[in-house]
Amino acid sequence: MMRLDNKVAFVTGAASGIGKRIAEVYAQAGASVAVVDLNRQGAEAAAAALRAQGARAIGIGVDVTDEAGVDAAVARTVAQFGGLDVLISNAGIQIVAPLVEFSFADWKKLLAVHLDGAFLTARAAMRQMVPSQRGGSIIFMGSVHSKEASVLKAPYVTAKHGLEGLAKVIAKEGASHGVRANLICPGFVRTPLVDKQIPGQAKALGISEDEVIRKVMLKDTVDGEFTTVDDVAQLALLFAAFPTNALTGQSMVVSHGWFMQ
């Protein structure tokens, strides 16, 4: 088993779904986590569950595309436990509509979250990494959306596909330092958020929710199954504890066959 003992994970969006998972995954892992969300109750309700089983953990609440607050966030996380080996940019949401009725306030605000916020994550998360000369791992929260599009999500697929740009700028960033960078890919993971686009899609597309699911969002996989949490979470613990940058830079689909590379 990968183990990610003394290191230190700071995971956005992380009071739920996918990233409330791999907090568990790396805290199990031996990590210690700062647990941080939108959703500031929310995140000190799953760091109180993991210091609960033992685990060093903290919640803090922060607006993603907040520089100061991301920036006030990391140095805590670095005060608290000693330095910043391991993030997780989760933070993400969805809207979904026609190009032409997509509002440029929507537009902009989804942007924000996915872009401008793994942007200032992983600015600050370098800013302690590069000087501190102990490495770390950037991994950002792309999607099967990262490498191919889908109707009625024109920003989150912008986004997505960016993602990936950034993650290869900073792996060659911070090779000489260090510090690698990867993008996790997952298909459709049935999560709050995916649940909240089901009824938006099954309006857009005329048909019933359940068709949206059978024929939207798992029609091309091999098994007809949901990506699950922990598929994900195992993925992104073997990014952050590879001992080598052999890795650095790559993108991996975790889709149930959705999508092959």
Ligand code: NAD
The other form holds:
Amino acid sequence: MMRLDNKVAFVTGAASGIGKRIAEVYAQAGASVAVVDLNRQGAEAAAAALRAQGARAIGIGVDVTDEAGVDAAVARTVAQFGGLDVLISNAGIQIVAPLVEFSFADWKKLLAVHLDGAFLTARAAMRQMVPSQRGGSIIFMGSVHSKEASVLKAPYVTAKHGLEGLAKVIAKEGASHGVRANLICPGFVRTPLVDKQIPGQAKALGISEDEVIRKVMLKDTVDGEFTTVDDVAQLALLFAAFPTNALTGQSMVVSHGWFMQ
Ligand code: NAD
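Since the structure above is the form predicted on its own, I would like to see how the form predicted in complex with the named molecule looks, so please show that one next.
Let's see the whole complex now, leading with the same chain.
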């Protein structure tokens, strides 16, 4: 197993789903973990569960679109654990609707969580990683929707494509400081984020919820299976533990073959 001993990781959206599993896998690999989420109680509970297993973890409640809050959360992590080596910018939301019905407020809200959140967390992380001279790994949670489009998801597809550009810029700006940046692009993973969108898609497309799963979400996979939170966490471990700048500016798709690049 790849190890993250003596590394400090800051994982956003870590009270639930993919982020929660990444925090667990990182803690098992030896990292100290800041479990960060808008849901403060959930973050604190997840961190307490990691500590109960012998890991070093703190839970922090913060909205990733809050500039001062993000800076303070990173500062608290550094004060607690002595540095920062890995950022998982993962917090996300989903809102599904046809473009012509999308409210401007919902468009801005979704872009803010995914793009402002990625910028603010990456900037705060780099402001620690660069002067510390210990390098680092910045990992954004993209999606197959960083590569492909789907109906009803205009801001989500726009934001996820944007994260690929941000990762490439940071790969270039971070290179001389040993800071790498990469993008993970999962297919559908059965988390609350996905469960919540199934009824809306069924209504908008005029099909059953079972058909949304089989004919929309998993239609183009090679085997009709969901990707799991653990599949994504194992890839996050690879990106975090990889030792050199050889693996930077990349996006990797983990989707049961839904998208092949
Ligand atoms: P989830 O709903 O289970 O977890 C998302 C977490 O992000 C929640 O705990 C939520 O409280 C937190 N969050 C939301 N807004 C926040 C904010 N402003 N500040 C801080 N935290 C906030 O969802 P998930 O499926 O685990 O999704 C995690 C990431 O993975 C998202 O970026 C999502 O777009 C991406 N993703 C998910 C799938 C999937 O199928 N589930 C596929 C591809 C990509």
